[in-house]
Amino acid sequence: MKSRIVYIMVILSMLLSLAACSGGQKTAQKKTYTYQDMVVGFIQTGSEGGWRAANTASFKETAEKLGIKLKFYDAQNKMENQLSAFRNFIADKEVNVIILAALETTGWEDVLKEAQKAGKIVVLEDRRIDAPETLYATYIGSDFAEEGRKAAIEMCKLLEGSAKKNVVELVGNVGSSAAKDRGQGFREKMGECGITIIKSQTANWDATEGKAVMEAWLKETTDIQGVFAQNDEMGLGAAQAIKEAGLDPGDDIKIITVDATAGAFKAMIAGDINTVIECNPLLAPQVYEAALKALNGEELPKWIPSQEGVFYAKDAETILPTRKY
């Protein structure tokens, strides 16, 4: 009888223990993030022209639409400002996503490691960097080398039949991936029709600088058949310099630019620019979507390309009303 009582007590004890365990332990559920949970630190390059303004507006407007809290930083085209902002966003406990439009391709590995250690998601937009892919979630933007190749192919078409094919190149920020890759891509294809780059110089994506550089070149020689401007702003400046030198941009000297802003379309309508290679600045929807997926633990491809085209002067008047930037 005594042993039976002991046996019953042991069974009851075990049941109570199991009940306590099942009541005290709840299955841990992983948080599913929404856009409203995202706090984004966005480090912009600066405000060098219409393309960048459209890029910034895309991020601000889309964040408001999706309910994302956006902390925006304009680095004023200074690398040291970008690095400082990056570390500030790492230290900011609210921020769970850092979006970077890098001014330079190098110098990022240390802060990326710091961000990873702090559990921050990092997404690159518009500009590539030279750093291990394991240190950021993804890059979303253009194939800059392909833009350069497209520009060379179009310049070959414009200069077909020309006895000489001397081209000058207006370069963006020399340390940026956009400038490096567009220049490389152009050189990959220019030899197919005998183009020679006789001058190449940075004008830092700026119309005023583009005009000044072109003016200096034209004082040295007018034996120039084409201008490859790595963005619209520099191309617009070059066109103005050509006019002031008594020549006809788009006719005496062909001009190809990259970006496809409204200003470039207006210049095509006026006959000052011949062809424009598109570089889409409206990247925010793609970037925010990728960041949300990364927050929720999804593996992303290391490059998500944007869709882009080529535009010609003959179509500019029809297309211009549809441009958002």
Contents of the next structure:
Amino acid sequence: MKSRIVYIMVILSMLLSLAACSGGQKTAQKKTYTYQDMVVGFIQTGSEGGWRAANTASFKETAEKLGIKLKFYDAQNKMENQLSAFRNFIADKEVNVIILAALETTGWEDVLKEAQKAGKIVVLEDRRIDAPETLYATYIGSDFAEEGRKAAIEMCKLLEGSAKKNVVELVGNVGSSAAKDRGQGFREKMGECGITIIKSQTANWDATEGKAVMEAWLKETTDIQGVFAQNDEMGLGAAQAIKEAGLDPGDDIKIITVDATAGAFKAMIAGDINTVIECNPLLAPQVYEAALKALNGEELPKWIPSQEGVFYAKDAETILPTRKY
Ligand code: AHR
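Same protein, the form predicted together with alpha-L-arabinofuranose (AHR) this time rather than the form predicted on its own?
Full assembly next; the chain just shown is listed first.
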């Protein structure tokens, strides 16, 4: 009798542990991703200047440091290249995260929906887009409108006491959030000191184009007191054109640029650029961290802005050696 009871108890405990096992399979522990499990498809805009080079280097170096597998794509500043790269990364079974630096604000909804359907995490870096927030995990980048506001406030300081405040604006690629928002921010604040934008044209973030546009403007009029260049390269090009027209950049015509690359610091030391508004390209650590959180199912704020400052010519010599890009 005793042995029968022992036998029944053994069978019962075996059945119970079997049930526990099969129940356990149903509620199997969710996988916790680490950086080593992350395979990133990164879609860069192109390689238009010092800011972009620093941004690309940040993503490559940080991926190596963290053990992330990075598949890097340079879209050569063509929107159609970005869209086809996006679709290739969606089809790539290995890729679980897509990081996008969008050339244009519009045109993303379809691929974002496809990515969501395929279970890919999408993180926007550097540039915001116009698409429903539910279609991406987060956007990490600058407050471009604030950069534009800062530029206008600084231009007001530079032109204080000047009878005329005619400013020309060199614009980045017109469909980008950086160009749109910097332009809008500048316009929000310029009225406070009576600045008038007398000319505004794209030079596609490029020094040579910036120089050509400025040359053409100077042939029409030299009644220009300030240049707002939406990036350093275009500002450097404008400074060159001003010199070649026999004027003194930084003095006869004040120049404000955005980015804060080493090239702009050197131009401030030379007295060619007056003030530089910082735009931080070293975003990779923040972006990868956010992507990992999203892979592990964490909800993220839809915009994580980066912290940025303003630099003046008088401090350029001291600050330049501390700059990383
Ligand atoms: O989106 C950031 C902008 O893109 C930088 O200001 C400009 O230089 C660029 O390439």
